[in-house]
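In the block that follows, a single chain appears as structure tokens, in the form predicted on its own.
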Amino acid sequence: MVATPEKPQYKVIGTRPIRPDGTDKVIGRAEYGIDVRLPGMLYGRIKRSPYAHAIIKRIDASKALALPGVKAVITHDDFPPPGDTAMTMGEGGVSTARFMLEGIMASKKVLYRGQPVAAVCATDHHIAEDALELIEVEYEPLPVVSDVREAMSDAAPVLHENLRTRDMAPLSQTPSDKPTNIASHLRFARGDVQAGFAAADIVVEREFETSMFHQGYIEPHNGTAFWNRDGKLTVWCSTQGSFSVRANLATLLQIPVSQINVIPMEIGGGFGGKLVVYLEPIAAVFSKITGKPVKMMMTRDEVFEATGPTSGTYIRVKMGAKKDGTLTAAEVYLAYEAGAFPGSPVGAGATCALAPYDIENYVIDGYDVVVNKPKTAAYRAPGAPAAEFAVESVVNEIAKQLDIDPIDLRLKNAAKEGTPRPTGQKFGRIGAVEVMQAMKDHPHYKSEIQGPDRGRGVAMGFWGNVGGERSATAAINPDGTIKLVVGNVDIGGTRAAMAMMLAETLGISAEQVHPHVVGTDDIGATGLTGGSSSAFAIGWTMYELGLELRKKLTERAARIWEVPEDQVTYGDDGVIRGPADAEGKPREMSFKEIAGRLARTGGAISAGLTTQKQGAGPAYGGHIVDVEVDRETGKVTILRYTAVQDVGTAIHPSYVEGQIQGGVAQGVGMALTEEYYWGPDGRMQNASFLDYRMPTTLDLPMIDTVLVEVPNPGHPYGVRGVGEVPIVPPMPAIQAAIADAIGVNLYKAPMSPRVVLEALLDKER
């Protein structure tokens, strides 16, 4: 670990206690989606689309009706008109009621394989899944354009006739107004651009693709709804925003959020991925048909089919720089594919492509369009990757051609504080300097690589952070534990990371704090656990309510005391101090003590409240990869791996390791293995875990993590988001190590086998 020399010395914050929620999880006990068991409960299954682009022309489910066990089957005509009401979609994605409820259950036309075009709902999951084959649909096939380029040109098929191309920004030009697959334009501007390519002495300018990757999350969607007959419907679902869910059920199904309580169980896994809802609408509108609970969920399949991915990009990076590294000029042209409906992340893409540099002259243009594929989804720093490997790609390019060593012209380039950023606002404290001088420094970067074919890349990557709503309620116990009551969903450690945050608040030990996770009837409204956001907000809350309970504590010791509450004070060791008594002797009490004489002293004491806090910090991250890479096979290997980030400060340094590793092997996953493997009808050729290759521990050496703290000023604790960033380095990194091992640059993720051996082949002649 690199730390700060003005970094506070905390008690709690920094070590590494036993996460609350381990005992339950490690014995089983926990309790998941799947697990949700009501008397009555009925299964619900879904028809889906054979075909990626069709018109629906008829749907008799006379026979699934009438097969013994099956209790109701439903269409899109079963949920009410949906209108064109804004809904987000987590991590700043944007959709329509309409388009939302299109993709749950389509209504004249079907625009990706997959997509939902009836359910049937019986006493028996397998009763379901036979009367799925007794439902009749009669398509009208149309032609499928799967490739995002293709959809932008004229001659392609247009999958909406209404849709016409959206500004984002002021800068962009809007098209012609005709029906079009490019639901969107943004366009980021700085300086002259022409006037910077002019001062280069070199120019690079190169094209990349990438391809739809998974979240890869273990734990397929799942939900389970029940409608009382009060009206009152409670869902149970794994998600990583109940009260997102709650808003968008409310839209969809058209009734007050009041009338709705989500559940939300365990997790297992999300990234992003769980954000959206696909079958909790499905399951609600059974459940008030049949006055029963109805349980559904997907097969691994029906995940990769019909969830949302992250966009397969096209991208061109043009850049300019002097002879003594200095970047003069970039121009950056998006293309991402955002699946059958509006909203990729292309946004986040272009604010981030550039972000860890400081360049005088630029343009960036971002087209969201659709194709026949499925809706795009969060993942893990949304658009990112993909732009930032572009970018990522030339600079090390340029690096090479100028015979500068790559950290070199990065820190001559390096964003700092002030630095502007795309969308106008200028940087605050930010450690883009700190993170590359820590991978110049590091041992692995100063070794020797050696043998044949073997290679070595470095990267950066950047992810600006959010923060949001949270909720939480404290009640102290008479022992001198605390019941932490909240609504955050739990991914990666959050318990413990906030039991550690309100105890470090208390002086106190983290596990004297045990959290509690509850549905949106049992807490004020709370965001997602989504962009890197959980720890940050979650935070400020935690500080706030333990400055409360301080103050409570601080009130009634006054009063057991009998003196004024201006001569107590709250100790950060957790010890309340009064004035002396008569005799002299100095008053005291721990937390542990007033906690045992509340009840008899006026009660006990509690406290809640919401915050909504802005101020997240951005972070950076820089990866130092080796490699080699078997010529005969294509075959790379990756043979030592470093990630270096900025984490403001580490709460619990086990849970950042474990993010940043995690994240690493994602990314490496998009930069060799993973790809969504398309036919030429629309059809992904590779639905399985067996055939979608991900990385495992076999494939991985041991990730050496190096944690740089640069707290973030705007935050108690000085905590920045570190769950996005490290997905962003690796594919530009691994790019550059092959490069380095066999000379050959590659523009095409993932540099799978097949893609290597084609570029060898390439070059030979």
Second form
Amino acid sequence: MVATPEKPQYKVIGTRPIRPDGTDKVIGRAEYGIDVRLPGMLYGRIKRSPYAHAIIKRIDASKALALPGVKAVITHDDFPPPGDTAMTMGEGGVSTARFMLEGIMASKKVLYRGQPVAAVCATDHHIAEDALELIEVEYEPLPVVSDVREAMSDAAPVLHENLRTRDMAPLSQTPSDKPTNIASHLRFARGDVQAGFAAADIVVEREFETSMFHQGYIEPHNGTAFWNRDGKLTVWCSTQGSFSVRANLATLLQIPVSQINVIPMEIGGGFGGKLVVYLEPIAAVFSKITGKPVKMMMTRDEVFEATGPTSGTYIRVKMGAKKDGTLTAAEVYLAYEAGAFPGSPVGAGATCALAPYDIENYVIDGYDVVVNKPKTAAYRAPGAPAAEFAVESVVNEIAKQLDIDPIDLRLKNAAKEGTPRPTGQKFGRIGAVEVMQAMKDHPHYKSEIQGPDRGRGVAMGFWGNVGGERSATAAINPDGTIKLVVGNVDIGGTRAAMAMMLAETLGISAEQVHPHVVGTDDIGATGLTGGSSSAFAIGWTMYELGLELRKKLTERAARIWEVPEDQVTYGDDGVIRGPADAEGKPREMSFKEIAGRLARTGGAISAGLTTQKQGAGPAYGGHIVDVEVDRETGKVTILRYTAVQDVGTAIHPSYVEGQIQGGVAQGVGMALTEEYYWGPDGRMQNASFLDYRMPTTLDLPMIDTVLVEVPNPGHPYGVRGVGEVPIVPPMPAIQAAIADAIGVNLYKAPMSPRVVLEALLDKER
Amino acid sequence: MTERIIITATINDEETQFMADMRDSLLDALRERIGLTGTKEGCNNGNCGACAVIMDGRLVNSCCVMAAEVEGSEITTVEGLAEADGLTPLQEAFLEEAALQCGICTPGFLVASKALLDVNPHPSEHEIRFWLAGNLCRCTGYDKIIRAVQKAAAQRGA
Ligand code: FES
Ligand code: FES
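Give me the form predicted in complex with the partner chain now, not the form predicted on its own.
The complete assembly is shown below, putting the previous chain first.
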């Protein structure tokens, strides 16, 4: 770890206690959404469109309903008519109720293969599956468009007759009234781009394409609902945000939120993909009709075909630089596929694209485009990997052309405190320079690279991070422990982190805090686990909750000792101190001692509060990778990987490292092997884990991490989000390493064996 | 009603009789009929290892075994790993090394790693990676999982 001088000393933070939910997870007792079993439970399945674009002419469920064991079949008409209420999809995504319901169950037209058209529930999952075949649907297929550039052309089939380009760019023309697939256009600009390019000694312009990628969480989506006779709906599910599921259900089913209790079960990975509801509303309608609890779960191919992967993109980047390496201007053009409904993460891509640098002159244009593919959802640093793949690859080419060390070139142009962001605000204390310097100093970067067809690449990555609302209550147990209740869904160890931050505030050990994640009926409003918000936002809650408990304990100690309150202090070591007693002995009580005395001195102490904090610290990562390219097969092997990142403060370093390693692994998948293969009919050809190739143990080496700690001044413990950034640098770092190894630059991700071989053949030609 | 059969097998050292649908996989039977939900489903077609169990000494993906096939077999699931009085060194190592994040892949990795250490108590890093290549984890990047298995192997040797 590399700590900056501003980092304070902590007792609990920075240690590595065993996570509180660990034992349950290694003995197989942790309860995930799929493990919910209720008496009399029915099983639901979804009938999906085999076409990527078609009109639904007729649905006939009579044969399915005649099958013994089948309890109900539903279609779009079984939902209340949706309005155009805006709905939050998490991580900045918004949609309307109408679009969201179409994604849950199509009404008149299907827009991607796998879109639900009907659903069935039965007493057994085999029966439900049999019944699917018996639901008859007649379609009139329509022409398909599944590529972003084609979708933008005038000749493309139009997905939504009513869609018009929402233009968020200043000074652009008034939008036309023609139906279009371009849902929106945005623009960020700074300085004078023409002058910037005129001042450049070299200009590099390249075009890039990235495939659609899936989050690839191992647990398929699932949800169970019970609609009680009193109108109260309980939903058990696998989600990154129980309160947003509740809000979405209330809008879609048109019932008050107070009638819905959403219980977040343990979640088997999300990475942004479990912010959207797919199954819960259907299970709820089934339960309302049948009076029974109804469980639904997707198969793996349904997860690939019908949940939200990330956007396929087309990107153009042009950058100019002076001989000394100063970047003078940049032009970035981003076209992102939104899938069937508007709402790609192109906005986030645009704000991240140039974020590692302070460039005087730039224009960034972003287009959100609908295509006949599943509606995209958030995926770890949504929008950033593709944009930074393009920009970082061009930066590396500029360094090469100017014969400047790529890290030196970055240091020369690095964003710093005060650098304006595309949105207008200025960066606060950030760690871009510290990360670049730590990369340069690392033994990996200094080592010789040996052997033929081997090369090294570096790249930076950025994510802005977000905050949000969190609620928690804490009750002090007489045995000196704390029962901590939160609504914050824990995907990767946040229970450990929050226990540690509360413990730090109270001067006790992490093991003395026992966290529990509960449903929406049992805790105040809580935002979702996403955008790298959790440790930051819940950290604030823990800090303020800790201060509240300290205050109450101080008051109580004063009462026990019968001394004025202002003479009692709560020490950071968890010891409460008062004035010396009559015999001159100092009055002292540990947290544990006073906890044991609460019952007899006025009763137990608890506290609860909700915090709503912004000011999350943006974070940078910088990666160094060595690869070897097999010229015969085009296969790229990762030989060595080092990921440096400004993490603010590492609360539990093991889980911080784990987040980084996991992000790297996903980024390596994007860079080399993961890909949606589309047939001309708009059908995904590789909807299985065998054919959608996520990295396995054999595809990766150990992943070295360097945690740089530049504390976030906007957080009591200096926390910055850590989860998103590490997925950003792998694509461009590996691109540069391949270029170093075989002398060809690739502009397409994944850089699969086919792409590598084609490039090698082109070069020979 | 679809056709049901009665199956007898030794599951986690306990002779167990259960009724299953003819179409049930072993994974279906464990989870839906017996209530051993520790074994997870990630793909239901043999590609992720989340459903791994040990059947008559062999590591298998339970989604690819029919329930009807297990008559008379001995099966160990994740629930059968720990001793009554505590965790095994492998389980301890997974916790100490932070080898899990969401934990959905963990049962499969634990069962597969146990099967490895049973046949090869001192595997090299490459041997561990080779053996576990059938288990997907999307959260950890595998680094800490490999280290946990190495640690457990070292402790066994000690
Ligand atoms: S569920 Fe059996 S291998 Fe994936
Ligand atoms: S810990 Fe989440 S898939 Fe492995």
